[in-house]
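Next comes just one chain, in structure tokens: the form predicted on its own.
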Amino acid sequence: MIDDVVRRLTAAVGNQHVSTDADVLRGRSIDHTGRYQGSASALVRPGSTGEVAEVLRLCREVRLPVTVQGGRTSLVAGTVPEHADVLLSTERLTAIGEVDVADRRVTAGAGVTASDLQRAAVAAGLLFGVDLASRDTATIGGMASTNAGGLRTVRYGNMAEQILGLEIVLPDGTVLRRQSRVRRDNTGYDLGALFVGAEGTLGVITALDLRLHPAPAHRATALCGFTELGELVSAAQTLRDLDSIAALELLDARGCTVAAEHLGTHLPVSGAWLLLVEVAGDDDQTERLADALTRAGLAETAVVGIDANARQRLWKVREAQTEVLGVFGPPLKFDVALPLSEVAGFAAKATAVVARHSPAAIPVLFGHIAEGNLHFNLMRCDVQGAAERALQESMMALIAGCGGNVSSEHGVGSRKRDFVGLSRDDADIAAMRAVKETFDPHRIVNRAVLFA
């Protein structure tokens, strides 16, 4: 069968942009971090919504699943295979049309880079309103799939809150189009919020509108440096209701470390925990930030970076962060969201199970502290297979015992299935099950995700 589901592809997208390749497949069936293989038939990488459309309705008819790829940037094994499936990548759908600077908007294909966007923006004097350290490879339309937040959410809210309307192709190859030159739309149905944060397994994104925002003209940076965790909670949630606030990441003094070591530099400020703050406006903020730090009793403390060499070298050290985690080996990820009240006790049992688990393992913990939205994240963690697995259920039971969620911006993928039901309960569950089992009844797509 698959001998011709392959000839009816290259038939509907051209013989160069489908292939059977072992070693393409193969490389395209391992998740990010490096930790995860699956296994797949082709990958097929159309270059339209006409010919994404084409793509499902036959693998719809074929009863054949598709896993969906786009910048394969998952954490979570949301793009690895688990059937044999057709790899269905929108790296092709990077069109990016003309920025509307009187209504601050643009349409985007789901495979245009975060980065792409932000240029397009920027040259418009806009800017885009999620940013992610990954945003060279990071694309639209698996932003949107996961509703990500990024460096930025503090300000400009999580994707969902950027997007104006979307295309998207069902499993049946239907094309809904839920686009709209104006901004306050509520005819019917909100069907588009649906798929954001669907992580795929009710269609394909394949375009979208998107909200842009005016670049601010000034902005000012700061590291600060505590000893304890819940003093930097405090801190943080005095600072998360500035006007100009346009950053407040929380960063962990033993990931910066590691990151010092590899960027050859060293932390301008000390403490076991590291809060960046950026302030962002119209006229200079160096007052403005210099004010917050003093009534948040950080003056003394921090380092500040005002001219955009030394905020990028502040923000190096942030962004940092991702890129050494795979210094000792595939790493391995947990993406949490949990009330600020509980971050630091989460912390310290978290590094606690851990010790008990994988003892040479470097736990390391940051991201969006205003959104309690955290990355807690193992270096040099080796267990695998029964001990992985164990690792994993402690760390999940630790968050929904904190009363956090197992998923947050990451999304569920297919590590996470088995862990849905400490977040929702059977009512949810069932419910979107059957809002799966509506738009696609022969699970089709990405039919590893999310469900176990």
Ligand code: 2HG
Second form
Amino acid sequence: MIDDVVRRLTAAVGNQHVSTDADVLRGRSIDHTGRYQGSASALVRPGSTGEVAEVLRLCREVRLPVTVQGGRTSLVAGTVPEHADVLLSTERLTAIGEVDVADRRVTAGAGVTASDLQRAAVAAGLLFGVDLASRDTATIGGMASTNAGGLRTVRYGNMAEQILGLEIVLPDGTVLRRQSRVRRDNTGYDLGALFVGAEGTLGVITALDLRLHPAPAHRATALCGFTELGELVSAAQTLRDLDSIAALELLDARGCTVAAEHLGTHLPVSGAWLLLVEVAGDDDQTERLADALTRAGLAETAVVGIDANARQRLWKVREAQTEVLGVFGPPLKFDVALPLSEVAGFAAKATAVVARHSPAAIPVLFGHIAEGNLHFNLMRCDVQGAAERALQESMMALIAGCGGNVSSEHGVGSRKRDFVGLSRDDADIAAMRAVKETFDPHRIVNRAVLFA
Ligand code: 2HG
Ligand code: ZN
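Structure of the form predicted together with the ligand, please, following the form predicted on its own?
Below is the entire complex, every chain and molecule, led by the chain shown above.
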């Protein structure tokens, strides 16, 4: 059957945009960390919305599962195919429309990277509100599908807050356009919202209308060291209410030491926990930052960066985290959302859980502290199979016990689908399944994701 499908896919998108090469498929079926390998039967790279629709119609007709792939930066194996799927890559959907400066918006294809979108916004004197360390690879389609947050959420919110409209191809090939030009689009169900955070389980996002923001003229950044995590959380709670807050990131000295080593630099502050603070606005931010740090009792210990180079030096340590976590082999990752009052307790208990299950592992906790959206990572974690599963179960139970969510901005993917019930009750899961059933009764798109 697959030969016939490949022939028809080729007729739909062109010979050079379909591959069944074993090495290509293997490379595209492994997750970003290198820990999880799936298998695929073909790669198809449609170049237009119409071609995406054709591919989905065809795969639905023959009941062949499709895994949607953008930049493949998922950290929950959200793009790893488990059913010898057709891989539908959005990499050719890279058109960026003209920036509408008056209405501060732009329309772009799902395969546009965060960097390319940011460049287009900056060229028009504006800014795109979601930024992440994987900006050169992560695509806006994938970021919308996971409702990504990132480094600027404290100021601009997640992807959902940036999305003004969407073009989506449903699993049956129908093209759904929620792309009104009105400033408040409020007629009928907020259908577009269903697809944001749906992790590609309801259809393929092909284009996005995105909100842009005025670009602040001045920024100031500081890195502050803490002995106790609880003290850092208290400081973050004060700082996140500043009008000018632009970033608030928790860092773990264990991760920063490895990052500094990797970058050939030294850590300018000491302490087990670090807080990166950035303020931004239209006037000089030096005084504002100094005042804020003084009020939070941090003026003595903070290292401040005002000019672009100094600020970048501080940011580099933060942005290198994901990369350096892999220096001892694929890390084990937990992206969690926690009430701020539970963060310090969670860190202590999670470290104890890890010591029990994987004594050699090095826990590193960092992330977006203003939202309590944190990344608990295990470096040098050599457990696999049943032992990995046991560790994962203990961690998930701990997160739920702390009142947290077992997944946050990275999504559920395939790694956490068995644990959704810890964060959502039966009625909620049944409603989500009913939505899935409506749009994708044959479970064609992203079958490995979200639902067990
Ligand atoms: C970040 O905040 C990303 O840098 C990746 O969400 C986090 O590697 C991670 O765990
Ligand atoms: Zn993050």
